[in-house]
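Just one chain is shown here, as structure tokens, and it is the form predicted alone.
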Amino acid sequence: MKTFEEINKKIESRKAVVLTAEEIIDYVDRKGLDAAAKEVDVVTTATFGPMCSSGCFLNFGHSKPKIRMSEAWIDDVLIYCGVAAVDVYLGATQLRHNDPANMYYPGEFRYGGGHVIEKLVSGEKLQLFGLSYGTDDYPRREIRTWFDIHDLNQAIMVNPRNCYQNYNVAINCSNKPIYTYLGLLKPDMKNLTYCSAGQLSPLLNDPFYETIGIGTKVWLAGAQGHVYAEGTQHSPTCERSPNDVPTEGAGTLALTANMKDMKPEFVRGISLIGYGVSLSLGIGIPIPILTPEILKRTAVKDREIMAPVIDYSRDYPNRSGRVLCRLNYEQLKSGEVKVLDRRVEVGSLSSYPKALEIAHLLKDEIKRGEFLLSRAIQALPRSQAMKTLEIREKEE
């Protein structure tokens, strides 16, 4: 048995043990779990891909006179101002005004919420439009203007939901192409595309939320940041397999960080064509091997995490529930798998090479002594499922 202040102090004397998820499963099939677990002292995990439930609180500081911003547009994206006066919420999904959405189907979805989010890290130049109604302490009604990230008083990502445990394999049963938020599915199951770094992804590491919980310190696109609640739609409640990983959803994660601290290449807004914008992130959790079980749930293979396969032509939309088969992620990345005796090409929205860049990127970090782990404060729930919205006629 190991504790987070004793690991913390191999950290700070640079002596901790550090690996990989990926580098772990190698190790321990060669040394024993036992042995394995009092050697290694953290196992990095990390994830790169679309994350829709992401975006960021600005504050813009005053200007001269005031203005208590009613409305407002960061390069004629919406952002939403019903906080303070020059707080706003930037969502990543949110498109730019006068979009034709899918008007024109598919619709291309050029720019929107995640495009913003990511030319702010990269310390480009903005513009800002606001509007107000005017008071007798806030008198500007009109205010236009250029800003980059470092004109802000704060910008900080505050994303609801991140890091989904384990996720859907998408495909198309219909005689038509299907525009989803997982990409282009070819109809007659043509290609199906999946979005995990499976056994990279941290919740797959920690199925039963052991060290990962709110208060946990994360790396998030390079800023140290922390989990700060159980993510939206968090329902930890579902099937597993024998070694208690989830064959669905389950897990999330919410996720802050400040973004001053940042780093570019890991935060990148995306045009998911026929479905609308998004951003892409990269994360990475470290996992403290306290006791020889945990490390055996770090050791996890692509080959033993299972994911559903779901026909997003009907299936998903209208929620049925049915699912057409499982497949490991040792055969999605294969790049062809067979689904009811039929061979189909693959594809992934996530990276799993950016992924393991993440995870060798917090490994150096802990061992040079800059990234300290924190117990979480509270944590994430182990029962739990997800309500869905039923419509009801209102009550007399």
Contents of the next structure:
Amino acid sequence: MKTFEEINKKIESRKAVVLTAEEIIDYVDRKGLDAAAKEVDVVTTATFGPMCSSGCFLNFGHSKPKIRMSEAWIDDVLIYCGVAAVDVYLGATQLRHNDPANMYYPGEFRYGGGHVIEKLVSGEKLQLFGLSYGTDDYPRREIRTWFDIHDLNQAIMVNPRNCYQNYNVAINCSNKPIYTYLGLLKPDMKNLTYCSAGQLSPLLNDPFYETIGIGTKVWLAGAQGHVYAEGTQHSPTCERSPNDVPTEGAGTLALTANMKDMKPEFVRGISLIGYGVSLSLGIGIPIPILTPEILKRTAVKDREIMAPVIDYSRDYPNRSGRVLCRLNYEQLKSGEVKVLDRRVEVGSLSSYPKALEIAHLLKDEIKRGEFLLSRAIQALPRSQAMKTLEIREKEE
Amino acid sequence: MITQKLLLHFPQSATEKPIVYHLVKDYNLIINIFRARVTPEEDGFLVLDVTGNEEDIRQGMAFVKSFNIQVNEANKGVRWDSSKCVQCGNCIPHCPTEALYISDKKSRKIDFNSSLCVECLSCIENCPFGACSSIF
Ligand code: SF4
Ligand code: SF4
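Switch from the form predicted alone, shown above, to the form predicted in complex with the partner chain and output its structure.
Then the entire complex follows, led off by the chain already shown.
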């Protein structure tokens, strides 16, 4: 048994023993659980993949004369102005003005909110265009100017849902191609897409949120941020394997960090043909090894984590709940799997090499004494299920 | 017999000659065209495999070059930018020839072998990160 304070002391004196969630697997096999739990202080977990429910609050400061923006665009991408005069929210999936979307199907979606966020973090110049109805105290009716992230007072990423604990594997059982947020799925189950870092993924290493909670410090694209709330759609009451690991979506985290401290290679705008734009993010979360039980959970292997295979041509859009089968991440990472007795080629939207790179970067920061751990100030809910949206009349 | 993958770059003026016809007829070459864009208004490009004996290929290419056409063996029409690639693997099931492939099973690193690329362009559509592009 160790305490947060003991672990942080060791980190400060650069004596902490830190391993990645990949390295810990062999380590525990070799040393045995109890001996390993005594030696290891921190296990680093990580993921890199599309996280649609992301965005940022920006504050521009005031022009002379002042404007209270009521509608505005950055690089022709609409930003939300329903907050204070020069505060805005920029969402990752917002399309660029005049993007034909899927009018000429499948649309290309070359540029949007995720790309603007990437450019911001890269320090590139962007164009702001804003309109206002004008007031006595904010008389300006229109503004057009160029800025970069250093000109802003604040650029704070605030992501309502990141780090899905586990995720669907998407396949297409129909006889025509379909374009989804998990990429192009060829007809007749020719390919499938998964999207998780598996054994490296943060919440798969802490299946019941014993150390990760509200207030936990995280590595968000290179910046030190934290979990500010349960993620949207957080639904821990779900099917789990005997090792307690969910076999479907389950838990999620809401994360925030200062974009001025982020590294651009971990904040990447993406274009999903026929679907839209989004943002891929790199996230790392350290797990303090307080007990052997916590360590045991971080030693989870790809083959012990199951993901549901779902038909995105019919069952997903119609919310039928049907699962074709479950596959583990070792099978998925082999490149070819069997679904309903058919051989299917595997693709992925989550990057394992990037996740591994993040787990090592975080490990090095902790070992150098630059990243201290923080105890959660509030636990994440451990039981609650996802609600659905019913379409009803007012009187019902 | 050897097979070589080549990228021919035509200046605006040299597009009227039936070059492929002469390569087949006069130099005994087997031609497999992957992709072409040859229009009178712009520079033209032709990506093809030529199969034949080495001497015939050499002479055929000398003939092509006599029209001021550049023959490029190293550069192909499809490029993969390793600095933009995040190694996700979304392109893998869409590449018909394993030109894009997983070079290391454990770390899942992706690499590109341009000599296997048949310029189908499906990676360009399917790479969300813009790592694959065409020079024409
Ligand atoms: S889809 Fe693009 S980013 Fe992903 S591995 Fe292929 S080339 Fe790289
Ligand atoms: S153009 Fe086609 S063959 Fe060439 S790398 Fe891309 S997907 Fe593979």
